[in-house]
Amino acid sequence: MTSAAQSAARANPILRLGKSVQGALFRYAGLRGYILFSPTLLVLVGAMCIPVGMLVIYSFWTQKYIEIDTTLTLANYLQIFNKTSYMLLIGKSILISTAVTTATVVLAYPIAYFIAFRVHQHKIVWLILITVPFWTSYLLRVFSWKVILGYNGVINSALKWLGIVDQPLAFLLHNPTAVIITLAHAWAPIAILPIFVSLEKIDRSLLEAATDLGDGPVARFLRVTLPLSIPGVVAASMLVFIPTVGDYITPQLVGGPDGLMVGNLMHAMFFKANNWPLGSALAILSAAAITVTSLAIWFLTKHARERAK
């Protein structure tokens, strides 16, 4: 609107009414926008919040035999605190899952990166192959691994029937190395998506630009491709770290007493232990240790890119 225009809505009073109307039309849209998105705020804070309001409650009440004293009380984070073992348990969770972001991550890059530049016809074709895998039943996927490392599994019953061995490699399972494969390929293609839109958007004359100032094709990676992917770098990063650290099939299924891992004593706390408010102090605390290593995470990369440009 131009200057003389709003001046002349200012003079004139019917005009000014058609403004104050359309302001309360705008308003009228924004209030539209809620009534559309209620039902799903809805389901969010009657299935999320409130039970994770609940489960937070909880960890501050104790277990005494059958009964629940809901005395508010620390006792719990104590009791946690001062048994090394769990902290350890906790420490390990944290550290296998840092492993498994990190494999998942460096091996979903260069894929990534060729589907984003190299492809150019089919890359619907071979985003639909990455994607497919990542909807198919979690737990066949970590279960085609004890099939595959077991005793008499797969690669055990191959290597005796080559000849290669005479006993099967009893290392191969119940140990945390085959969590971490289990996990980094149970959640790669959930790594690839957040790299491939982030590189997808890199303005492509920034690459063009590089090469005219001289930089061969490494430079100019890491000059601008790989500073400018970073934000889908840490967007796949802390969309496989922070569910992982929770996960309990794959240590029970392929982790053996040493792959445990926090989410199994979770669990048991919740059946086998029958000890509630324990449990909600684990998840609390494991949830915790996930935010603060996130963020670690998020300053480093934040830092490590200024330090770039």
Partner chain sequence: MNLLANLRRPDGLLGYSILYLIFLYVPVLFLPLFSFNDSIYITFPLSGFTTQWYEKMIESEVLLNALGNSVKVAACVSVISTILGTLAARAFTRYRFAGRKPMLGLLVLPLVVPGIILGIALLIMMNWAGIELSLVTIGAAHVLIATPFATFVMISRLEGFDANLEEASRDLGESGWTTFWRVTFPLAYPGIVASLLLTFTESFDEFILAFFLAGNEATLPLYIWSQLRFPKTLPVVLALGACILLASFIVITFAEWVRRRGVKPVESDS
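Could the form predicted on its own be shown next, to go alongside the form predicted in complex with its partner chain?
Chain alone follows, minus partners and molecules.
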């Protein structure tokens, strides 16, 4: 900065105040962290907190024909609690998502274990191959399972060709099982990555010590590898469980009437029945149920790890 510019800066009180504030903010490490985090914080507030806040407000209003009554009331929540089908659908969605999460983690763990412990070169290539399904549209993957499980699909055609069945199996599609299979396949790559990271961070000397103390492969896995990989398993479970509860595309395409979930009901309330207040109340209750279930899983996992220590 030239001497003239420096003189102008000293003469301008606004610039002096700005430099003083800047110096005070960057003098403390905590404040520097908040400054660096502020752009992300603004995005989170704008993209998540504001829409959720609007849902909360809408949930206390009521729909009166084509108009919304902005009088604060608990009518929507009382309607949901009094209508057994709504609560059963939320519970059913939790159960289906729990089954999807369990199946996904069971499928993802061996693959993550193989890459972490058996692949010694070009691991990045294997990780890229895992993400290949995401190069195609989610809808295309769902439709592909509809073709595979359909009445005249790949499985039924193969069974008829082999002479195992005379008529196609109708129970493969349009049921909760089809939803679980499709969602588990769709979310498996997401679950593999955190489990892989957790396994990759395990100190290999601990495994060697367990071997020296007489542990076989199974005992070494149960006593060392599995407990140390629990954080990755929990992270994978949360990444799968939380979004699948509100999924409505997969249940609609492959679930049929028996495979519908609470996301389908919320979609119908917002876009078909035009009842935004009731749909908002359903969304808030579903989010509360997801939060309680996730916290329960976290506390149980934490308690199990503490007992294992």
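Numbering follows the first chain given and starts at 1. Quick caveat, the model's predicted, so the values are computed rather than measured. The term rigid core refers to the maximal set of C-alpha atoms that superpose within 1.5 Å between the two forms.
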Query raised in the report: Once the two forms are fit on the core, has Ile128 moved its CA by at least 2 Å between these two forms?
Result: no
**Report entry** Val56 C-alpha moves between these two forms by 2 Å or more, core aligned
**Finding:** no
Query raised in the report: Comparing between these two forms on the rigid core, is the C-alpha shift at Ile68 2 Å or larger?
Result: no
